[in-house]
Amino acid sequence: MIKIDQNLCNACGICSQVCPRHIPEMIDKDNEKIMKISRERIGLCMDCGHCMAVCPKDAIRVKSLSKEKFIEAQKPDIVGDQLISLFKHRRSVRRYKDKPVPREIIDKIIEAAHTSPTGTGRRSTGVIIIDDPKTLKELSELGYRTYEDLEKNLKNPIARFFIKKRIGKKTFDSLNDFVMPGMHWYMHWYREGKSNEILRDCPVLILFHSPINEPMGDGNCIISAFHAIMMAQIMGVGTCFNDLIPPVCNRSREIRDLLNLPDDREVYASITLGYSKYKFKRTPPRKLAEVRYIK
C-alpha cells in the first residue's frame, strides 16, 4: 500500500519518473496537477522505497517500509581513486591463520551485506553464518561425502547421463572438465589429512541463500557477497567466494538439516572468511577481455 500526503505533495512529478513501474502517477483534476496511484499497477509495487527516498516533500508512504529507517542521504567521504586501490588490493585469501573472527566485525561485514542493491526490490536475501569449528568440520566431512558420492555416479554412464540432463550441458561440461579433476585431489588430500581444500580450514563461513522462486535470487545473494567481501577488506579480513560449497548445502539432505534450509530456499552464493596467513606483496594486473563502444 502506498499512500500520497495532498497537503504536501507539490505534483512535481518525480516519484513517477523513479519508480519503475510508474505506480504513482500525474493526473489533471478540477485543471490542476495532482499525483496519485495507479490502481490497475499498484500490486506491481516491489516495495524498493524509491518514491519515500526522492519525494521533496516526504509525502509519501510505503506501508511495508518505516520511515524512521530512511536516512538523510549523504555524499559518500571517498574519492574514486580510494574506491579503485580497495577493489585492487583484495585479494582471494584460500589461507587462513587459526585464529577467531570477532562477532562485532562479522556483524560489520554483514551490515554492508544489508546495503546491497537487488534485482526486483524485494529483500528475500537470507545470510547463514558458522564460526562453530565443530559445525564447519561437520559440514567439511559430508561436502566431502557428497563430492565422492558424485564423482562415483560420473563413472557410471548411465547416472552420467541422468545428470547432464538434469543440470544441462553447460553445467555438465565445467563439473566435468574443471570441478571434478581438481576435485579428485581435494578428496584425495583431504582423506589423507593433508588439507581442507573445500572449506580451507576457515573461521568463519558465510552463507547466502534466496527463496528458488525468486527472480534473480542468484544474482542478488552474489551482490549481497561481494558487499560483504569489499568490507571485510576494510576490516583486514581476508575472503574467498567458493563456488565449491553451495552445490553441496542445496544438493545434501544432512548438509540442509545441518543448515536448517528450508526446502524452498537455495544457496547461491559463499564465502570462507578469516585473518590471511599470508601477506600479498603485490597486485597482479586485472582487465577485462574486451571494452568497446558502439556508435
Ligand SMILES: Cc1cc2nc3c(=O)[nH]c(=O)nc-3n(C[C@H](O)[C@H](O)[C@H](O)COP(=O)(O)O)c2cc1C
Second form
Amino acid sequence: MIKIDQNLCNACGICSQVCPRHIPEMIDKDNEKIMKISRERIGLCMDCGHCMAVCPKDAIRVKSLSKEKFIEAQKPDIVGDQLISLFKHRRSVRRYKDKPVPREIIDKIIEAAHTSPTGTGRRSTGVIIIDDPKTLKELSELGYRTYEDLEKNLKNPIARFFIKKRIGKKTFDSLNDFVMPGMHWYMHWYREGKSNEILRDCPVLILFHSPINEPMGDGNCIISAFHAIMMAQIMGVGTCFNDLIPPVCNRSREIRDLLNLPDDREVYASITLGYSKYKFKRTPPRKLAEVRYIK
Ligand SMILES: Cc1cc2nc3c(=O)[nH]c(=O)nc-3n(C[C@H](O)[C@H](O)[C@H](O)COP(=O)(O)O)c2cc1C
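What would the structure be for the form predicted in complex with the named molecule, given that what you showed me was the form predicted alone?
Then the entire complex follows, led off by the chain already shown.
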C-alpha cells in the first residue's frame, strides 16, 4: 500500500520517474496535474522505498516501510581513488591466525551485508554466522564426509549418470574437472590430520542463504557477501569466498540440521573470515578479459 499526501505533494513526478514500475503516476484532474497510485500496478510494488526516499516534499508513504528507519542522505566521504585502492588491496585470505574475530567487528561486517541490493527488492537473504570452533569442526567433518561420498559415487557409472542428470552438464563438468581433482587431495590431507583446506581453519564462517524460489537469490547472496568482504577489508579482517561449502550445506541433511536451515532455503554464498596469517606485500594486476564500447 502506498499513500500520497495530496496536501504536501507538488506533483513534480519524480517518484514516478524513479519507481521501477511507475506505480505513482501523473494524471490530469480538473485541468490540474496530480500524482496518484496506479491501481493496475500497485500489486507490482517491490517495497524498494525509492519513492519515499526521493520525494522532495516528503509526501509519500509505503505502508510496509517505517519512515523512522530512513536516514538522511549524505555525500559519502570516500573518494574514487580510495575505493579503487580498497579494491586493489583486497586479497583472498586462505590462512588465518588462531585468533577470534570480536563479535562487534562481525556485526559491523554484517551491517554492510544488509545494505546490498536485491534482484526483486525483497529482503529475503539470510546469514548464518559460525564462530564457535566446535561447530566449525563439526561442519568440517560433515563436509568432508559428504565429499568422500560424492567421490565414491562419481566412480560408479550409474550414480555418475544420475548426478550429471540432476546437476546439469555445466555444473557436472566443473565438479569433475575443477572441484574434485583438488578435493581428492584436500580429503587426503584432512584424514591425515595435515590440513583443513575446506574451511582453512577459519575462526569465522558466514553463510548467505535465500529461499529456493527467490528469483536471483543466488546473485543476492553473492553481492551481499561481497559487501561483507569489503567491510571486512576496511576492518583489517581477511576473507575468502568459499564455493565448497554451499553445496554441502544444501545436500547434507546433517549439515542442514546443524545449521537449522529450513528446507525451502539454500546457501548460495559463503565466506571464511579471520585475521590473515601472512601479509601480502604486493598486489598483482587484475583485469577483466575485455572492455569495449559499442559505437
Ligand atoms: C564466486 C567466487 C567463488 C570463489 N570460490 C573460492 C573457493 O571455493 N575457494 C577458494 O579458495 N577461493 C575461492 N574464490 C577466490 C578466488 O579463487 C580468488 O578471487 C582468486 O584466486 C583471485 O585472488 P584474489 O581474490 O586475491 O584476487 C572464489 C572467488 C569468487 C569470486
